[in-house]
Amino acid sequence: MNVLGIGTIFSRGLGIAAWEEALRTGWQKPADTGYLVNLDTVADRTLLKKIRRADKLSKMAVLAAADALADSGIGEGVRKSLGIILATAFGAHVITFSFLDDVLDYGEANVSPTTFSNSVHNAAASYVSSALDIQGPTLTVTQFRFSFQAALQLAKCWLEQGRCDYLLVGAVDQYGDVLGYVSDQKLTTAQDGVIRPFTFTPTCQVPGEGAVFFLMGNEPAGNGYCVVEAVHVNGDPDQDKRVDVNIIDADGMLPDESVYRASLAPGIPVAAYAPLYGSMMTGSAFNLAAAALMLKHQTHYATPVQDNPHGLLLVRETRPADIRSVRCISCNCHGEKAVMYMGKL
């Protein structure tokens, strides 16, 4: 399964170029509210005008998906054979709470039907389909952990079965006041805005949101990045495989992330890029985008926050490198692990 195009939107901009620029320039202090997306800074309003009734979650998904499709360069003729798989941890929780507030304030008979329709979990994927005129199968994968990895596994099945020729596979999540309140009560918020991935415990979170989409296909084509060689959930049968770089999640949703330390092999450089996009449970998608850029450009991107109390072999500088394979590691609160293996095209 080949990555042929990538689209991103996060606090520092829209597009894969914005993500690569963040990887090169490193950490920047976020706003007081966290690493949040400002849709007002999107220069081209064409797509946003088409989906003006959509909520922020859906708008982020549409913009990232459109960017991935454009980045791939595969042309307009694939819309009928193009599918969509969208992964999310919390779904449209912001608009759902807004809908519930309206029910309490105005009664069931007086709530907005638009608010209700946007609260449906598959709404974001439907907006992507309609806004981009995509006519293939569409599905939303929703679960707290490993939703993006599950979407990749499903994508591999669809492509192998011939259900579609290409797939837009992506992840999107949004920050909201309720999520912020729960996180502040149950987790530790980094008061200085710095996520420190390699301290492991106690871990600190800074809210983040955004979307990442990948244009996937079986054959190399267009603006190819890398090959997704394997995706494993709840285990790693290839854990003894030698890779050139490990990238770990650091979403701040675990009070103790020491399980990551046990997943790292001595002698293999490790990086973590959560300080660039914030704490979000689908951050694995951003890490896959970082790995894809590493493999395409044969470049190490310096890990942006390099506090290293355990003496790990960090990727400390951005420089050319011979990179053949990258492993992205994600862990949940039960100590279960999901891994993605990417290889050079």
The other form holds:
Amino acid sequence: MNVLGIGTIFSRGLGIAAWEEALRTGWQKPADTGYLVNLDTVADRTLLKKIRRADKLSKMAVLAAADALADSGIGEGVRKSLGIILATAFGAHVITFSFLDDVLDYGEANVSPTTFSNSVHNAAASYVSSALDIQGPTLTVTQFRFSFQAALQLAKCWLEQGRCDYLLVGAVDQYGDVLGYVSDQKLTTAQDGVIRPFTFTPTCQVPGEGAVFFLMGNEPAGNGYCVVEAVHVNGDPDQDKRVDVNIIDADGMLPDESVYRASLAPGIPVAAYAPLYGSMMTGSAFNLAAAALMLKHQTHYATPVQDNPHGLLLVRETRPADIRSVRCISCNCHGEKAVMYMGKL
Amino acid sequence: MKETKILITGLGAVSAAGTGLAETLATFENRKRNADTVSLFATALTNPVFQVQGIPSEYHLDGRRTLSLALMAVDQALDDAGLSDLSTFRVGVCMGTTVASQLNDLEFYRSYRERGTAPMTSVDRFLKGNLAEYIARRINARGPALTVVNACSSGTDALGIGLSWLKGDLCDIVIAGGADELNHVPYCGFASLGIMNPALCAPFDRNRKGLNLGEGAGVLVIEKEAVARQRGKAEDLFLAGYGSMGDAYHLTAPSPDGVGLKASLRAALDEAGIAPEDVSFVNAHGTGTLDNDLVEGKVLAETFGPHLNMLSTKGFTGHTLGAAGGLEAVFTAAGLREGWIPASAGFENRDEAIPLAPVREKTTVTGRYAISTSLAFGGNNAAIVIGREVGR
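Now that the form predicted on its own has been shown, please provide the structure of the form predicted together with the partner chain.
Below: every chain and molecule of the assembly, starting with the one above.
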């Protein structure tokens, strides 16, 4: 399965170019609340006008998916053999709370049908499907920390089995004040806005939100980035495999992230990019985008926050490099791992 | 290379029609419709619902009714499959739901809104209650686990994903289906859309006035034939195909030309390697809403002809949302195994706009294949083909 196109939207803009720019320029202090998306900065309003009734979650998903499709250069003719798998940890929670506002404020007989429709968990994927006229399978899945990896694993199956020729596989999550309140109760928020991925314990998070989509296909057509060689959820049978770079998801959302340290082999440079997009359970998708860019451009991107109390071999500089394979590692609160292996096309 | 056959070796069903498959089939035979006003939460709305009665105490999980329903069905399916120890198998869990995927606790939110603080109890339940993950931990399944949140096609999609996992050799056995509880939020939401029937639902009837919400869980154990035979299972049911396609049309309404449903049926038939005339009956999505039944009826007639044996079981269970695909797959498998399907409860008057009608009486079925369909909000359509090996 090959990555043929990438679309992103995050606090620093829309498009894979914005993500690469962030990788090249490094950390910037976020707004007070966290790394949040400002849709007002999206220059081309055509799609946003088309989905004006959608909530922010759906809008981020549509923009990233459209961007991935455009980036791939895959033509219009594939829409019937193109599927969508959307991964999310918390889904449409913000609009769900708006619906609860309706119930509390106006009574159960006077709630908004539009708000309810938008609060259904698969609304974002549905907007992607209708806005981009995609008539293949349209699926939404959730598995908290491993939502994206599980989606990617399924995408590999579907493409290998010929269920579709191409797939838009992506992740989207949105920040909201209730989620912020829950995060404050459960986690420690960094007061200086800095996520320190290599501290491991104690950890601090800074909320993030955004969407990343990948146009996947079996043939190396389009604007090929890399090949997804393997995806493992709940374990890593390839853990002894030699790779050129490890990217870890450490983002302060586990009170103790030492499990990441235990998963790193000595001598392999490690990077972490959560300080660029913020803490989010589906942040692995941003790391896959970073890996894809590394492999396509044969470039190491400096890890943006380099506090390194354990003396790990970090990717310290942005510079050309010979990169054949990258491993992205994610860990959950049960100490389990999900791993994605990417190789050079 | 010979393709792996995926057997169905266990069935579990919990709904208002019964807390087990035997009880459910008796309800079907007796044409009993266990609908009433909702008692799970306070409401001024009066639309009838199909609520599960009598959840055994060992399954009671405070504030997590969807998990309770799911665990009941999982245990039934594992028991039916003769699986007590899963430790020697690679077992995946794929479950569809809607309610269990959202933190939509009204009291939690009221407290947060009014006081700026709220107890974390419901948050903890939510964070620990991912349906597939919870079941996987409970039964010690160490294969892939995935919760499908594809609205009303979630259960059917979960089965299709299980089929893909097995064909892709990600695991040997999959526990798949769907579960959903009756919940205040969708109850209000469906009322706001104006598609809830003030009386009992009447799928495909000329005078249909909408759906009734229900709750439940439907779970199937599906496994590679070689694994099942090795452990001595002689089951003859199998999951033959899955198709899923989008309408790319509207957030809540199906495409009037049924483009996605037609394509998903075609994909499911293709994977099963059969023609429409090989299909003995279709357990339709049949919600009882004007739009769904019209589009679905037209597509089924166009695909299978006007004399197809077709029914909706939602007249016995209500629309159980994320559980529907799981429950209806169980009922479809049971229909093939038992050799009969029940009357389509609620149907009395032929709608001339729909070129076929559901069965009015308990009907004998003899063929090898049957189909279950699901149409979801968001325009996704899913179909599975279930087969029965004749002469084993």
